[in-house]
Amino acid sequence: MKKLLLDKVNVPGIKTFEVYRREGGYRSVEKALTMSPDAIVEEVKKSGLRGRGGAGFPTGLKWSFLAKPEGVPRYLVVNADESEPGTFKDRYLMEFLPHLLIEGIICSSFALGSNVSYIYIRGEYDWVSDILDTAIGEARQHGFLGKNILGSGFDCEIYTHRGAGAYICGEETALLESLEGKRGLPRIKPPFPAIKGAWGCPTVVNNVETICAVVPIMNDGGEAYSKIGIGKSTGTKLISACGNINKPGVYEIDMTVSVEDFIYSDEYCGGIANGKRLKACIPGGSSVPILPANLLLKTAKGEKRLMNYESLSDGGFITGSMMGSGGFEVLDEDQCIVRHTLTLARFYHHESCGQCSPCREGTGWLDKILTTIENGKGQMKDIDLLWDVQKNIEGNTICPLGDAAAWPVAAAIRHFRDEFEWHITNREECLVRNFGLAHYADELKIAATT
């Protein structure tokens, strides 16, 4: 398969300027400046490319939504927070090929009319921060960015925002909240970004991978694009791959690969760690629903499931999933369903902005029955509380993070509500294994009369 985002990033060098426009780079920008707005615009719809921070949304379609009102800026803003668990492609792009980010930065920029963009930036991703401010000055000493770029009478300048670690800001519109130097809260919607956006002006937020994915797009047409992939997903996709494997890292994708390929084949993960076997994955980052190995190989109609939004979705959340972020968590036969769904539900009842009441107060009441429950302290009636906790958040938020923290408790009973059941019918074994004997005996007296 041919790469089109990772091809080039085994050239040693290749963050720097020179050895980047050596191997091709910026060619897509010179490109671009021959052509008018509109034209690029019809291109990347022509690709088809979706947006591939999570959502999926076609990004051609999303950039013609763009008010364009006189003598009123546009503005490009590059989501780089990245804070989902599991997911860390975009990193690797700003880490690696820094100069591929902004050359597609500068054509979207100039299809959208935008004359200053944002690289919004987890505060965790110091090093990277710096790794693209040094590649932005150097695009700017060599004429790509600021005033009449190339002599095309197109000026536009790039500037890194670093976060302070709130996963509630990778979420759009509290992204631009932060960016405008305010408390990161998501703003009810409409009106949306695309017409009233950073500070009160039309914008467009996309991700890292899918600026990045407008460079091959530039250079190679939106139909050839198109070709690759397969119905609507089209294109390369990269994938995050972590948990029991063999082989965690980046990879770039051709959606027509098979799931079962992409854990076992020795071109991507190498099959499951230490010999075991495959217990369940979630394909596309913590706020998707898991599956178990059997619904994750298999469609409902008993296909083998791709590597694709439409394959990963089949069946609805009953048998299905999405493709998310591409964080794909691989979760061996010795892991604890109950312990890893804690785990995800602590993390949101941590991150919960706290301005809905539903996803405020039913995120803490995930964790709490949870906890009880991986302790040995629950009861039967604690899976259906927690059945009806998730229910009352999903679709009740004003962004997705209360859906984000629903999903994964809703797929973990409906796939292993055996283990939930096992830790209520097992109390003093999961008090020891949690806490120890001897430690905890005192646990163990009052867990046995409750």
The other form holds:
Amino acid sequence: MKKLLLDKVNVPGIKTFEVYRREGGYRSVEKALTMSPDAIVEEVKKSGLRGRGGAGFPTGLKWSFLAKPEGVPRYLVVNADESEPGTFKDRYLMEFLPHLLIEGIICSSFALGSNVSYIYIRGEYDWVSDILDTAIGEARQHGFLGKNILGSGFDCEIYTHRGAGAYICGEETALLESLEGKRGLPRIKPPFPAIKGAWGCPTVVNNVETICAVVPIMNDGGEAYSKIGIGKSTGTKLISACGNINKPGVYEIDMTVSVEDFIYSDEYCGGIANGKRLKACIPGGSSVPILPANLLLKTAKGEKRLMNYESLSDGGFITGSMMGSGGFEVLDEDQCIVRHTLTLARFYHHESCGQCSPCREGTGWLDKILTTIENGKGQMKDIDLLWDVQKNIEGNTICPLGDAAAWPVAAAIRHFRDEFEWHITNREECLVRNFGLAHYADELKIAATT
Amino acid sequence: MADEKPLIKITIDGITIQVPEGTSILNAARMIGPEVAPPTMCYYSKLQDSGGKCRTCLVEVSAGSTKDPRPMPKLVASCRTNVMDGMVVKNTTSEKTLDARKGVVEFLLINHPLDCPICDQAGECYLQDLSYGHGDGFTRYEFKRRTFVREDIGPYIQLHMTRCILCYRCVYVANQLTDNRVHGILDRGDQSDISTYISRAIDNDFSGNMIDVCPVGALTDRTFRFKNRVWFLKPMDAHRDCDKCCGKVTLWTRGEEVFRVTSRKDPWGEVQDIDGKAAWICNTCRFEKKKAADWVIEGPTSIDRHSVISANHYEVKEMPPDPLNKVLDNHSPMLLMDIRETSQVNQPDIDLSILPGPATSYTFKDHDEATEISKANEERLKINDHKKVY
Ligand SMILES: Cc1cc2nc3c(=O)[nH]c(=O)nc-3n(C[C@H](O)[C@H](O)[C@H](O)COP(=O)(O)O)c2cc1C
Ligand code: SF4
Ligand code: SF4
Ligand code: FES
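Output the form predicted together with its partner chain next; the form predicted on its own has already been displayed.
Then the entire complex follows, led off by the chain already shown.
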């Protein structure tokens, strides 16, 4: 498979403008500036590119929704807040290929008519922000940013803006509030940012990887991009793999790879660490439902599950999950689902912005009940209570953080209820031993050879 | 101007009505009447941008519009969702809505101190009404409740953060009515705290309206605290010439005495529109004109017959003898908890709102049994203690 994003990541000095340019960088800008903005949007539509930030919304369509009133500026904001536990692909892109992002931003800004574009970057990524600032400086020096880029008459500036450590500021409207200098509270939609975004002006918010993918789309054409992958999962996707695997890291895949291959082949994760067995996996970042091994490798219909939007969500939430942001977290047989779920619940409790009551109060409640169960003080009725509480949060909140807090709990109970029960019936033991019962996949030995 | 907007049709719980374009589902429901109007805790029609937060007004949209009759996948906040032509909405007729609302009530109550017996808001509290109308009669929450120390914010207002439901209304009042907002919400999630940074700082004119918009007893009038129960008072409409505000108020009186002054409320509990403008009142009218002579009395305020406040409106010539005094041996407790132990109950040093759980009769007696009984529960609670502060 030809890598589209990470192709040049190992070229020495690729962070610098000179090397990046020599390796063919910024070609897409030259090409884009000769096209009409609408033609670029059309090209992105044709590519079938879907947002890489989590929701998977078609990017071309999103761009075409951008309102274009006379005399009002428009903005492109790149979402580099990446705080979802288990997701670290954007950092990798920005840290090692800063110019790729800048190149993508220039093309996208031109297509959207944004003369000032922002990168809202997670505060903890301070060194990455410095790398980007250096790269922006270089690009400006060489005439790719600033006034009248390459003599085309198009002006564009890029500013980095550091977040202050809130996960919720990755939600696009909270991000805009924070960018404007206010509390990072998600806005009530509609209006959507495409109509009323940053400072009330039409705005497009896109993930880092989404914007980077615009570069190969410009270079090779939308048509060529759409031929990679399968169905509505076109192009390549970065997956940040972590957990109990031999080779954690960021991988670029085309979305025809099967989950089994991804976990066991040496090209990717290289199998489960320490010769252990696979127990469960969260395939798309902490917010998506966890799947036990048997449902992870095969769908409920018995088909091979592939690493793409459709296949991962096959079976809905009953037997499926989601592609999400591409944070692939693998749990081996020794991991405790209850503790794991508690860790996630604690995270969402800590990160809820507190604006709407179901999420503000519900996330804390989930956290407290799970803490009780994890500490061997749970009661059977607590499991049903957990279920009820998550059900009352889900779908009833302003932003999807409420859902993200509810889903992991729901999935854990759905697939691993016996483990919760084991914690309650084996109070002493669960304090010293980490795990209860587990559903293992049967075909692991076959898989190990691929 | 509103009349010029084209009228569109919406059906709520089977009742169809025509409303101007741009009306929210909630306001359309209010036009039909209280039977179908969803409850609101955070929306306040006179405050721009309010609403969307408490989620008590969620409704099911079973058809989006005539053009696109698909149902909406999630319940929507009716206060912040506009009507589309041909929309069909289910409020009281939707199981899903009622379930979700029950859930929201539960969430609003899990960290609420339930100290109604000593709360000044009792009788005119929207959380009380909401929980009676839409909640369950019991709690499933077994953990310590979030507590805060109460605080005087400025000369006129006391803040009981423990009772706050974070509706943000007071923040909008400060933004939209006063000359400068000096309080706001600090921290996030369930640690959120209304604060002024520097305590006692709020004395901006018109800040008193924060008390009126607060749906619960989190912001109370310091000049009125504990002076009287609202249902013992007689609300009278009155006015005076004021150069700062409209001067049209409700006086809460008993005999000749004026106990407090508030703005006039409409049937939805919001400040009335008078001459097309929201009749907010200034701090002078509210806090400094406490003599009947300051006012021209217009007559009794009309109050919903079902409200406890109206209790005082229907005076009986001869009151039946109150048996309570006899039972209580002429003690007059502020709080009725355990009738057998009256002398122990009246302990002014116990602040119910800082108890981390519902008060029981044990709260009022230093009883060994108390520890005995709650020991098992305490054990469960203790584990969560270390996580109080992030
Ligand atoms: C709680 C929450 C956190 C989010 N965090 C991020 C994030 O860190 N990075 C990101 O790109 N998108 C994040 N999103 C998704 C964004 O709201 C938005 O959908 C995305 O930036 C759109 O970009 P895309 O269309 O390119 O995917 C988050 C969403 C929610 C609800
Ligand atoms: S769902 Fe949670 S994070 Fe999102 S707006 Fe509501 S309280 Fe804030
Ligand atoms: S103090 Fe009252 S008005 Fe202010 S947010 Fe809390 S409940 Fe709402
Ligand atoms: S009144 Fe609509 S969400 Fe609070």
